[in-house]
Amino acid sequence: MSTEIQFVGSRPPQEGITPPLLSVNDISVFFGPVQVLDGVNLAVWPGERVCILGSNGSGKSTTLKAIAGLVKPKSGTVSLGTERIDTLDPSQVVRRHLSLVPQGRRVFYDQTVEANLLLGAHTRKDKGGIKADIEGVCQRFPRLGERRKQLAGSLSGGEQQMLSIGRSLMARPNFMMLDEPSLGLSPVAIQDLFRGLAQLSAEGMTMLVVEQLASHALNLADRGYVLDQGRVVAMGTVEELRSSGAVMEAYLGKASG
């Protein structure tokens, strides 16, 4: 797909105002000798909803790795509000309240749900801490708190990405990125999961997620990314890219649906 609409909506209305959480400035990243990202520039502020999308091979959850430390750029930076974060290893990531929400939920099948949920809190000491977060995540997601014994790999795909999603945040963050939360779950599991979003945005949580179902994602999000090819070729607001013909027919035509 070639990479012609350049579509740029309106800058965010923070900008020069309020300075950013998370900035990525011009970020480029190989695997071996292929460029996977080419100069990519995109910002989220504190309490936003902010998705990126664009097709398979796009780049999106490249981008969230290279945020979370997962993937390291040849060149351009990454910062969490004054500190430069590019640098640092994926634990040391976490510490700064930042967690990542992978593809495929990655949970670990052969062990119990609670201890799944303990693995969340792995850089954290305070362990009144953490047995408080566990009832915490149980409450919010009850169906956990009934299985709460059983092996992750009983659970089904819904109740997997809450596991995930629970797991995440027993690391405590304030600033949460999830990776194609829906994949490869039931359009009922799909809108309990976006439920969920929606009721952490509004206690707070800031939020970058990488979603193939456009349309979801941009009900959920305030502001879009759309990547081509390693490139933003669009931004703007939901309202901005959904009134676009143009990107909506090249990049988020069937997604949307």
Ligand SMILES: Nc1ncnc2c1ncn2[C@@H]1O[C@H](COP(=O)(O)OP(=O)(O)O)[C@@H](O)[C@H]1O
Second form
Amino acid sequence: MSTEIQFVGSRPPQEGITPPLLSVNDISVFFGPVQVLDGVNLAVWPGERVCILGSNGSGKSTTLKAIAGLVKPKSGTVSLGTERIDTLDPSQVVRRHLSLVPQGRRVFYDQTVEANLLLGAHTRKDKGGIKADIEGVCQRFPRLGERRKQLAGSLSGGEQQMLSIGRSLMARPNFMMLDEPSLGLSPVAIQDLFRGLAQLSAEGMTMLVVEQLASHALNLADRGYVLDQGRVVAMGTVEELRSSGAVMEAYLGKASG
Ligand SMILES: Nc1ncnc2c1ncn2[C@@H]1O[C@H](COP(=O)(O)OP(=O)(O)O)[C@@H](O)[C@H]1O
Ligand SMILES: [Mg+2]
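One more: the block was the form predicted alone; return the form predicted together with this ligand.
Let's see the whole complex now, leading with the same chain.
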């Protein structure tokens, strides 16, 4: 299979000038005999907001899982700074302050908001810091603060997504990956969510966000990659991607803004 990029907008402005924080180099992933990623390359620089777009089944979640150490590439490498991380366990990746907010939120319904947050700190031992960070998350997302003794199963979809992000923050990431965070949320909850993400970004968080529908991710991101059948088929600034009718039509369904 060819790994040629069909549409290239601008290359990342930092390329060749400063080293990326994350580099995914030519990774291929197989599930049994089925090849799901075919030579995926992407890079994210500190402080950037990058999106990965693509239709259902194009390999977006697998890409994030490979970066998080949950799936092992058959070939290629993933590096954080100068360190190779594709050889590490997921918990070792989390300790390097890179965290994944998984698709479908995956909060524990039968546990309280607070207990769910504590689970996000399982790689840490600093009790005082953990307590302070729970307070921090509750201040950031006041609705979680008000409901901290409630079971997560009683929260709305938007609140569960906040909890999932809050749990991820408990590992003190400086780099967050979010897999379809807006899926299944109401328009108001989506607005809230992306406001929260913009705030995190303004505080210096580096972000890699996966979305099936282009519009919300394009409002948040600086740059993006488009995946199709396990290959990067397009990359560019969000303006370039948005204005490329061919990209929108071919890979993302109807043009969306
Ligand atoms: N654990 C798995 N075992 C077998 N096939 C899988 C597994 N996970 C994903 N796939 C397949 O890999 C392809 C890409 O999946 P995924 O990365 O979840 O796509 P996306 O997130 O873009 O919707 C799909 O065809 C999917 O069915
Ligand atoms: Mg997915």
